[in-house]
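Encoded as structure tokens, the following chain is the form predicted alone, with no partner shown.
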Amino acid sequence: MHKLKLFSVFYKSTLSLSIAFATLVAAIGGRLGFITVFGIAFMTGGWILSLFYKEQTRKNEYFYYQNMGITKTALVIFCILLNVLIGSFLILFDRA
């Protein structure tokens, strides 16, 4: 349970940049609709941009998670999977 909380703290720290990127891309436009474009951008570029930013600005933060028994790879995979899950849900919700 403690590790799940650490995963969620890490994910929340990447969420604001992912949402901002997806909103910007969806606002610029797309013929698919705002929510669908938002979901696609959130699944793809959102996590790439937020993890790149995290890597450039707060790379020492990974040592904290490693000391708690969570690898950097596990954190990245968790973020990717959660973004894909949320993005897929948004796309399916928009299509319904």
Given for the second form:
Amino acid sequence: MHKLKLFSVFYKSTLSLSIAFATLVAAIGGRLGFITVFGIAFMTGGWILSLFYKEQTRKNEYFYYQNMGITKTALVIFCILLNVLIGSFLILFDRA
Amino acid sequence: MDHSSFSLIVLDVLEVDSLAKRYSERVILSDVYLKCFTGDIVGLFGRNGTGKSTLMKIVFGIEKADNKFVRVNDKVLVSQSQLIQEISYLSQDTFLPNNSTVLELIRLTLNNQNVNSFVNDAILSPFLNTKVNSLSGGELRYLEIKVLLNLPSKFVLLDEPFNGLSPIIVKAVSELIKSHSKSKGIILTDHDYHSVLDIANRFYLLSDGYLKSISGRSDLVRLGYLNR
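Same protein, different state: after the form predicted alone, show the form predicted together with the partner chain.
Following is the full complex, with the preceding chain placed first.
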């Protein structure tokens, strides 16, 4: 449970950039509709941009999670999976 | 620590064996052997660029070595996920997530266990509701070291814990390290050799890729780390 909380704190730290990127892409357009484009951008470029930004500006934060027993690989996989899950849900919701 | 006087106490032991690392043709670490028991404070000396930080990163599992064996209680730890369960690591750079307050971070780290005893601290208590990114360098370093020493890992690697600290914080950090060494094995390196000599009970000098066990200040002079 404690580790799940740590994962969620890390994920939240990547979320604002993912959302900003997906919102921008969805606002610029696409004929698929705002929510679907948002979902696609969120589950693709969103996590790439977030993790790239983290790597460039705050990569030392990974030491904190490693000291808490969580590897960088596990954090990245968690982040990708959750973005894909949320993005997929939004697309399915919009298409339903 | 005199280990013979603790014959009835079961000590945990971290062993680093046959560690080798080279960058291109330059040998950084050659056949390094290092041993640390819980209860030990091991001081690691070496001039700039001799590989002290590299050694710590390899032991923590975040840097690859050409060869290494890291054992805790005779169990070889291979993967990073195994190493980080037993070993904590203070990097030279600050690493705490800085978008929360000090108290939130402490609660998160300790999973709400023993928070009151942790925050009952003259240095930290004025800053509990301060954002981590608003702390001064010394306060932040103190918090980082205290956080690491309160984790359940048996061994802690501290890379330059005294760097940039005022004398009062250096003293507080020294006391923290000494008090936690009762239940942990601590390996530290710092150019503040006075503080290291003061708190460590065993010493090593890293020079030309080789790690030598030394007795103290006289060996540091004899081996050229210090001037007379």
